[in-house]
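Below, in structure tokens: the form predicted on its own, a single chain.
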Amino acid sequence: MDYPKKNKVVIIGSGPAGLTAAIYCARANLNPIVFEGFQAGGQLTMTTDVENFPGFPDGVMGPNLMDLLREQAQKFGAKCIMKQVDKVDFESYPFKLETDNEKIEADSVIISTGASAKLLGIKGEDEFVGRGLSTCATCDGFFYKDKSIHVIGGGDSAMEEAIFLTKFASKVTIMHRRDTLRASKIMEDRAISNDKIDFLWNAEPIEFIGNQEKGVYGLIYKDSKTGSEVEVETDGVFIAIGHNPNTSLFKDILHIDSNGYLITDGKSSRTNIRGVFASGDVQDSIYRQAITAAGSGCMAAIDAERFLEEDYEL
């Protein structure tokens, strides 16, 4: 697709935040360009049923939801380009971006590159993500009412996920590769005192087992003390070993917190560079939901529109 090389707004990322920002920018006649990256639609493209996004009482498939958001953005004039931004230059103005050895200019930039859940890299993982294997309890916990499930991890995230999942599951087993947790004492105590939570210690997952019909129905782990391999049945698995915000492109350029997330100014989407805004999971280490990402995409679009009205120059 041909697209302008000089733009009022360039949006990097195409999840709920990026596409919502595109909708708002397009309706404001800012003619945004969206660089979708290599995973157009973000993490939701790896999710099956989405039941907690407002406006879909019967739920919606994750990829379908992203297609609808993209269609809506394009309807108002946004251009979605399936390319990755490889380099940014925020020191001069207009800002410079590079993709596939092409250089483009932008009067403002909205960063919506998201965060990627850390995965284990074991057999069956890629095959069953979204099919009995999840990285988000608040997104998918509802599907496991009265089920027996496993949570993999030993930090605060794993304890939080496990405790939340007890609202639905009949039993939650926390699987940890060591015999002590990394979680804070208060979170460890809460998990241990929960009657629905059991622990499987010294268990290092090595394979997820399932099929096309059922999805995941079991996993194999190695006992780190004996070296023996053990197969266990499960109704579902949640991997809770943290997230990696996709901020490597902006290292040493924008302010990033100790966990790697972009820092925004107060309740706004403004970064430390005027005219550059951040929205969605790339700057949200707390909520990480599609609807909160979409809301912050709206904020970034409004912030960008107001910035452009200032006729700013470096």
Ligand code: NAP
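Following the display of the form predicted on its own, present the structure of the form predicted in complex with the ligand.
So it's only the chain below, everything else dropped.
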């Protein structure tokens, strides 16, 4: 798709934050460009039922919700480009961005790059990702029909992945490093009451076992109570231990906290560079919900609009 190279607003990222920012910017006649990245729609495209997004009493499938948000943004004139921004220069003004060796200028930038699944960093992980080892039940669950699989983690993501996987697998074991869950009570109750789900407590994964032919077929964990190492068989493993904010593009350019999240000023979406705003999971280590991301996308759009009105003739 052809798109202008000089823009009032460029939005990086296309999850609920980026697309909500796009809706607001488009309705303010700012003709936003959204660089969607390689995973257009963000993390919600990898989930199933979203039951807590207001306005959908019967729930909505994550990918459908993202399609609706994109459609709404495009209806008002936002241009969604399925490209990744490779480089930013916020030192000169207008700001400069690069994608596929193309240079784009922007009077303001909204960063909504979200977060990516965390990995464990243990032996065998790099080798077997995509071969019996997954971070996305929605993407890969189908391959585990009537299999016995493991889900690693004790938060809402792990419960959600495990419950979803019971649609395919014959047995799902949730392996958690402690003996109490971090997940919300409602998700915990759903997982516990599911006949296909078992729990393996105090189990810290230390190595994935597999081979070229079969992929992962086993897993070694340390029992954190006894210190002993135990090997279990598995037909597949899903890692669901949270996410890392996608801020590598802004390292040494924007202020980032010790956990890697972009720092915004007080209740605003302002970063430490005037005209650059951040919204969604890339700057939120606390709430991390689709609806809070959408709300902060709205804030970023309003902040960008006010910045452009105050400082520059449009």
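Keep in mind that this is a model prediction, so the values were computed, not measured. Between two forms, the rigid core is defined as the largest C-alpha subset superposing within 1.5 Å. Numbering follows the first chain given and starts at 1.
Peer 1: Would you pull out the angle in degrees that the smaller rigid body rotates by relative to the larger one between the two forms?
Peer 2: Rotation between the two rigid parts between the two forms amounts to 62 degrees.
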